[in-house]
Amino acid sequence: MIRFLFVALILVSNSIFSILEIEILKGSDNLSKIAFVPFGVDDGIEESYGRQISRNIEKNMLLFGEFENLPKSEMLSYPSSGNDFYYRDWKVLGVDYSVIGKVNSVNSLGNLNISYSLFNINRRIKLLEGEIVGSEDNIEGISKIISNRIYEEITGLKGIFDTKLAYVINSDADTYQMCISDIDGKNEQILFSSKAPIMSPDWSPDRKKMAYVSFENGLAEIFIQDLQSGERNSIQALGMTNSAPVWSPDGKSLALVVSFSGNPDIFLYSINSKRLIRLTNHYGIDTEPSWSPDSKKIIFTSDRSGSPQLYEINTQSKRKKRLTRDGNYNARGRYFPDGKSIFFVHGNNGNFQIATKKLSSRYIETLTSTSLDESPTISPNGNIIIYATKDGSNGYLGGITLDGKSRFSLPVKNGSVREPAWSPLLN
């Protein structure tokens, strides 16, 4: 069955009053200071161009509350080159890194050429030196790749404000809307709205489709739609009830959970051929896949113990281990990117809170302190986990760095919304 829909009326951009937006809840005493000195420009061009540069990669940097910023009252100096920086000039202000930049140029056909620096003051190096040429009405983006690049000169990390997310918002008014925005909540935009439940959103490789459940049937369907042209199709897999999509790693297959005669099981669903292969095969209920990063292995939930613990198959022998022994529900688990370790929903006491695991090891890490968190999802470089939890009856969404220095909260304005999806990193 194949649904099109008008992208205009689909793809809403910046029109709903649900707009995520991150606030800081907790972040460490004990931060990185960085200085976004503003951008010098040439002479003959706006000086707005270099303001607006390094105001969005100082908002970009602090999104997280992973660093903190020296005010721009406090600084002594506004350099915009080597030729002008003095290390001093920031040791005296407890600075650690400093960021500077001038827009050089604007040709006739509105790209600018900007150069930018970011200096490790303790150690009295320049880190970084580039240039990027983009066009004045990208500023945003040109922001965004200097920003990814001054993070991950500074933490080892790939930066990830290029990213977006994806999720579902009830409105007040009993509607369900599938959205996607840019990770700092700008650019929302409206997939597929319902009055039946929407759920289980997950990002294709390439970032262009978008895999999620919808009732608007009556019964739980898989939906694949394209994300330019908005066109959906629906996955014929033959169940009763069919849920629970994730994409392999190399996007030529989905793994989902079909329910026969009411018995959820996992199988593999091939995009080309639209051929289905059964993993599992047992009376319990075996539910939420999710791939391991080499595709070799899937994790997912079974209550097949007694209580809902996590598993792990390997794609090809089929062979089965169970990965959770602690506390009497264990779900929803994702791989790290690296493979190495887990992260999940873990339940005891009837607090239902996010933790990690490693998968050489029998100990469990819990992340969160509140009691009600569900359907965690990570940054695509292994450092943020966000999630959805409660504060009564309004559902938002939290998120947390690995190394436990900041807290966040994103709610929405009006709604309450769940089931957070982290896009994969742009190639």
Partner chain sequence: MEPIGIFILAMLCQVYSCAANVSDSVERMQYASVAGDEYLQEERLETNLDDKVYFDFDKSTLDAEDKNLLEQYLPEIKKAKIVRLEGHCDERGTREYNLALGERRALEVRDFLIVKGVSGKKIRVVSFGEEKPLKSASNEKAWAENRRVEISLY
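From a predicted model like this one, the values you see are computed outputs, not experimental measurements. Positions refer to the first chain, counted from 1. Rigid core: the largest C-alpha set superposing within 1.5 Å between the two forms. Compared with the form predicted together with the partner chain:
- Taking 2 Å as the criterion, residue 417 does not count as shifted between the two forms: its C-alpha moves by less than this amount when the rigid core is aligned.
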Second form
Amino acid sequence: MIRFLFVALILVSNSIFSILEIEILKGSDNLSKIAFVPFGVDDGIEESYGRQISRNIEKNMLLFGEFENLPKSEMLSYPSSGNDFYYRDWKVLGVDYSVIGKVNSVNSLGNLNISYSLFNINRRIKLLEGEIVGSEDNIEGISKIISNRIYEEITGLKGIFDTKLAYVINSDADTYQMCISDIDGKNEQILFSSKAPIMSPDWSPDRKKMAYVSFENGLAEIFIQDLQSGERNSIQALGMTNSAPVWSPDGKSLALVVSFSGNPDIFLYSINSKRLIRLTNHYGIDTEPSWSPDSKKIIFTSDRSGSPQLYEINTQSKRKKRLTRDGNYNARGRYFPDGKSIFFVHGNNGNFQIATKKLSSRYIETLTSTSLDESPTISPNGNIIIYATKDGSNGYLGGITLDGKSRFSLPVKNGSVREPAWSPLLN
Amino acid sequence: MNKALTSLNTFFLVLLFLSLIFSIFSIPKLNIDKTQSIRVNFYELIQEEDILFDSSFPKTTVKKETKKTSATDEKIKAAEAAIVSKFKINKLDIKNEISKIKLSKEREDILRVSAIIQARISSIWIKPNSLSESLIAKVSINLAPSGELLNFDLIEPSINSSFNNSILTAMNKMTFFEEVLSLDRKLFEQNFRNFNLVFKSSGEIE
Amino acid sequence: MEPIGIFILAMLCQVYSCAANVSDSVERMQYASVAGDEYLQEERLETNLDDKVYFDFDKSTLDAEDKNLLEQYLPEIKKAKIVRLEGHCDERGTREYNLALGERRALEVRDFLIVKGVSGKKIRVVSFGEEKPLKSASNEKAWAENRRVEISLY
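Alongside the form predicted on its own that was just displayed, please also present the structure of the form predicted together with the partner chain.
After this comes the whole thing, all chains and molecules, with the earlier chain placed first.
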């Protein structure tokens, strides 16, 4: 055995040392180009269905600027099945992926049967082939499902086209609205409207409830609202001010901030037993808690060092660890879905920008370039951050992909928009 | 029996030692410290020169190959003089420093071609976003002397399939490595007939 | 001095009793007494003093000028039933942190008044963080005006 090992070692050492290796670290700044071919239709089916579905998929896929599309006018053919699909037709156009499909039949219930395929042009392989049955009046929903599958196949990340966004709109000095909408901005719904400020919306992990802070009774108070029934309840913790509620990953408790006679500290609040457990106890400001995905740790902002910095506390051992040291303003930290990095608001030379940091590294990387960026929220797949920023006196929402290739802003609303909160995925 | 085994082991130990020495000498023109992979970059090449030369000296770039020997000699002498007068350092140290960065023509050629290949792959590789994961994958490349890509193989895939897919997609866009045509045949055979591309998701793997 | 000592002792007792797990009914009572803002229905007492104290960015300390203004308030406060202190911040930095900072500013004023002999029971503290700016512009002048504690007497 030992002898064998020796021989193997010799061979390996020889081969390693003699072959040239070139390291590739930097990727291209280009985006993958996708052709969304108008879906074909079977005899007797309205042609508009086919076009509508491929247009919806295209809109979804382009929503966050992660891909580039091939204009329809440049397409050489409109294949609708693998039989009439030729790779070279797309290769010459510089296309990386093609999406084709067909609306096959309508059964007696008015259901459409839609088949779709995704091709990798460079590798000349069919990556995905699927079929989906759905009702005629749910073309949007069907398109979202297909978009998610295509997105997952190309990026290896979870599709997020059926997620939602919560946000606060301040339309004039005395009107505050807590809203939710689909992630593409459609189907906006006002959850609660008030003449006093509303803050800090946070989705329950099952997407059925929302926790937020409302000043309707004259001071900061935490409410939980059921999204189905609209019923809202103040959680009536203790102290002067209750704020910054965030749901635990299991949805059974909230981490929140209670200020007893002016000293804000982090507490855990059990929804069922209504018990408070103290997590931090310091005369400085402790606020903005958020759970790690494994719910073992809570990140929070504290000014105990003299300026706001991020700390992490183990919910069991209560051991604390300082996470940021560079700069004199690092606040409102959140973990990435994989728990290995954090994102937060980083103040630098009077500018407040969204930044990220790997927990294993000490370097802070700034993502955004405007100067009053705050309230970052991350897509459940960890690839996109939406944040609030300001243009003149009006607040709007901006977004950025984490590779920095795409920056976008969400459609302007009537009023100042702030505090976006990205919903979890539907399970 | 025991004795026989011990002597056999000793024999293999010696063999291992010899082979290690042999292998070190057998990387003929690529004696780059202890690292096996080269991080080549045009900027790095130019920076090395910048460190050496006072800005008042005309910068000679790697591309000038005609009057190589004399140019290199002049460079070195000038650099020596400049540094000695500027920092008053031990001459021996400088000689060591210079011998370290004094590139043989072959090594320069290999670095140049590697840098072009690196830049070209970088321009077509659409790297998936993976902020937290440190991924690494190795592709072996097989070229014809014409530069044609005969074969590639993902010999060491990463644990992330979309990272692997992105590499395969990029490699499928390559057909020719024209840059090897500028090399003489011997260098091509020694270094570029078979070589590896090491794709990394971040610079922090070591 | 004695009543202040007793008051502080009472406050401490309250804090400790809150910190421990208290039963539901106590929680509500406590909450209501703090939240109770019936006084807001009553008429506000007018004074000819400036009703705002200003602060530096990310700071809650009072300077000599602020203290001077607050001293002038003392005789007025004697006539009032309630002193309302409303803390505010500028838009820079994060919202929840600013909510805490606004509270910290109002408390700094409260503590100064208590030291000067005002009964803590008279004082109501509330923070709006950066949610209610006076000026909506994004410049140094607007920010300086927004970093304030508003004092009102009832």
